[in-house]
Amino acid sequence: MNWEALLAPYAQAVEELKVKLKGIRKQYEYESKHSPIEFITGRVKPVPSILEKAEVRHIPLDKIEELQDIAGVRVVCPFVDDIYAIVNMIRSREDLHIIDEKDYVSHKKKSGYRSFHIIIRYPVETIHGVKMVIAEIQIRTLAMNFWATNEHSLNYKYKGKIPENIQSRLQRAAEAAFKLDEEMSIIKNEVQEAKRLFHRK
């Protein structure tokens, strides 16, 4: 299989997605408006990540394009509000569709997980013409990022299998990470107004 021919078209959706996204940020900056994106990061799958999933998944070699999250786009936001404000900004949008949504937010996942996923259609346009590329867009706070990231790396030490007193750990430091969004949210526009003054200098 011709992996970079393959994945080449995920590559340029994912590109795409962040110019548009950071575009949007933007255009909040310029009207001296409060952001909803703190920042944005995008990656292609790795192949043997790819390769690994599509094994559990059961999925064969020539259905690999199943796997929803090939292309990924992470949206990260200071608030939990800022969330919903960006998933109702891409509901809005006509250059991509919507597939499905996962509110990981408001019911989390049992391990303490907290995001809200986007699976999108997009439009990439090749030299065969134009291809749709399946994307995930997942949108989260800075707080919900640090967790996931650290529960990433360590189901990776552990191979998916986290010992009992360390998922114990993560679960209690998911709900700490979510009281610490609750306050920001509560002093949100505190913050908000001493960003506009900070900028002003």
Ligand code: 0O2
Given for the second form:
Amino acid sequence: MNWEALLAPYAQAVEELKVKLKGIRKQYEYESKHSPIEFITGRVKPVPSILEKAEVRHIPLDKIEELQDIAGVRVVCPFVDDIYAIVNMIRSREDLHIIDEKDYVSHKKKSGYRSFHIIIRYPVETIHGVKMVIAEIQIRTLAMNFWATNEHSLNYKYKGKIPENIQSRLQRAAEAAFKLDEEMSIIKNEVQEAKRLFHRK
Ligand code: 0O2
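Moving from the form predicted alone to the form predicted in complex with this ligand:
Now the full complex is given, and it begins with the chain already shown.
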């Protein structure tokens, strides 16, 4: 398998989506409005992780493109309602097609994971014409991201079998992150005003 050639359009999609979403953040800054985007990251799934996931999901190598998160972009927002602002903005775009949406913000996963996933089909121009690639956009708050990053590391360390005592701590941490988002939402206007004053200095 020529992985470099196969993954090139995915890498292109990740870079383009990052540029476009960073453009949105800049636009909010120019207009001195509250930006619903704190930061953006993106990655192409490493080959060993692709192979591992394909095996678990019984996806043969010639159908590897069925994996929906080979190209992944993550939008991290300050507040919970910013997530839905980003979701609506993505829904209204004409440069991508939404295939699926998974709202793990209102309906958390069993692990405690919260995030909004949008699966898209995105056209990449190649020298052989347009190639449609599937990409996953994850939208979450800073608190959700903190939790997910730590849980992901623990999952890696324990190879998906996190000991029960740590699992229950993670559940409590997920509730604490949820509470933090709720509390911050209540004082959102105060925080935004403070940020504006700080930036004007
Ligand atoms: P990576 O690249 O290391 O992040 P499905 O279960 O298929 O209906 P879902 O949940 O969208 O739908 O798919 P999947 O494949 O389980 O998860 C896709 C990605 O979402 C994961 O990528 C994670 O980034 C994130 N994710 C989903 N569930 C959890 C969770 O319980 N904890 C954390 N920390 N992240 C989660 P990968 O495959 O982990 O790889």
